[in-house]
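In the block that follows, a single chain appears as structure tokens, in the form predicted alone.
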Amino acid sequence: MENLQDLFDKIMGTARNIEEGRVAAYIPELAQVDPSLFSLSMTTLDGTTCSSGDQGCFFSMQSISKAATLCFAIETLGRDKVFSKIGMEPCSEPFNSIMKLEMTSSLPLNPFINAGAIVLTGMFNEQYGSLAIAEIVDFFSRLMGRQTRGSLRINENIYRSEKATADRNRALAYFLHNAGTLSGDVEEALDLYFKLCSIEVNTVDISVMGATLASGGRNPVSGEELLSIDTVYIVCGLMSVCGLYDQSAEFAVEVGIPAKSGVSGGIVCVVPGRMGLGVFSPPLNKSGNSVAGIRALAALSRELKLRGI
């Protein structure tokens, strides 16, 4: 792995630039994150991991959790139920937009925008009640190959910060409830949504998650079969067209692999049949995606021919 380690270190040095982008200050707790943090990890399908930078640094999943949540939803609730209330279409609007809901059928366009993820948390509460968070965190732990099941931690400070500043998400949720798309208690659905966004991971964790999808559903670290191939196809397909919000098409052109970003600065990537990647750098562009993270992934895609062509 020595040559690969050299490549990772070189890309990290070239991609790092804290002069570009801004941390997600609209969530007060995220505004306190050190913008110079940068980590890049890879997990191959034999479970081997390579990392560079601040790989021991933990960050909240934010919208990366939506990809893991969708895996759990399809596996436990079934594809038909999930997509009876959520679409599979890309969105040209910001991830927290209300306008599309008002203009269409009140169904969220996809599970990776906030409205879609909140509908899913409502479904989970109906299915599992107060046990929902424990069931989902346990699944996330297995998806990331954690040896101690349920060992992922919710950052309470970030959770409380998101909950206290969530006017837009509350507006989305109550609109969805009024339209009949979100069932059950609105505040309970929101509470679960905030907790999932606040789960702490590092880039090794999300690279293992990516590698699980890349292998067709088998976790390469634990050996556990977690996902059906149909779930993998759906999640990776949606990551390809919706994973980076309204920058998804540009990312597909520049990097060319399925990915899901979060406003903490993390991005998980899937290279089917080869590896999973995780990157973290807090400064974001106007679409809410990591500036240095995208730059690093574009360089890796070129150097390692990740597109498969």
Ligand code: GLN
Given for the second form:
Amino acid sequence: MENLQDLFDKIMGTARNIEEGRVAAYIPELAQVDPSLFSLSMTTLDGTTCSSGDQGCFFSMQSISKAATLCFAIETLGRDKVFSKIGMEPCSEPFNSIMKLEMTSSLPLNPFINAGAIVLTGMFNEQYGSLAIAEIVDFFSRLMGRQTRGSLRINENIYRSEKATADRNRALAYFLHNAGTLSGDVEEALDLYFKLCSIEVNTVDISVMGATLASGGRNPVSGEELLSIDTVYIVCGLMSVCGLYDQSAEFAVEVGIPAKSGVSGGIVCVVPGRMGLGVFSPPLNKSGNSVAGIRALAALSRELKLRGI
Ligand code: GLN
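Could you switch over to the form predicted in complex with glutamine, since the one displayed so far is the form predicted alone?
Below, the chain from earlier opens the complete complex, with every other chain and molecule after it.
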């Protein structure tokens, strides 16, 4: 691991030297974060983790939660139910776009845009009622091998900040409810969605999540079998084509592995059969993806031949 540590340090030193990008400010609490934080972790399929940078720092999952949510949804509700209300198509609009909904029979294009994730939180509320959040946090904790590191927690400040300023997500949710796509209580579906976006993780956590997908569903740290191979294929397939919103194609060219980003500046990646990666750097590009994070991943992808060539 010594050479790998040197490689990580070198890559992060280079990727960090850029002034581009802006920290997300539309959720006021996210604007408070230190933009210079930078962390990179890798977990291989033997359960070994290697990290560099501000390793211990925590950040909210934001849309990275959408990949974990989809795992939970397919495992508990089944593929047919999940995809009865949500498509499997890439989206060329921003993650919170309303426009496409009116043009696509009111079905969200995929589970990784806000509309798709809110439809899923509505389904969870119907299935689990008030137990939904506890069930999901427990599942996410196991997905990230948290058994020995303590359960995941919700960052209350971020949760409240997003809930207080979520006009756009509210507009999406009420539109979906009016169209019959989102069932149950709209505010409760939104509330669960905000809580999932506010779950705090570090890059080790998300690298273990990536490694669980990379191994075909077995968490390499805890040894727990968590996901069926069909779930892994669906989640990784969608990560490949919609994981970075309207920048997904460019990311496929630059990095070339399944990934999911969030507006806090985190990105989780899956290198099938090899490893999971987690990176965090808050300044974002116009698509809402971490600028330095993508740079670091692009360099790592070439150095370690993460595409296999
Ligand atoms: N909580 C954020 C929102 O709903 C998640 C978006 C993201 O990470 N891209 O706007």
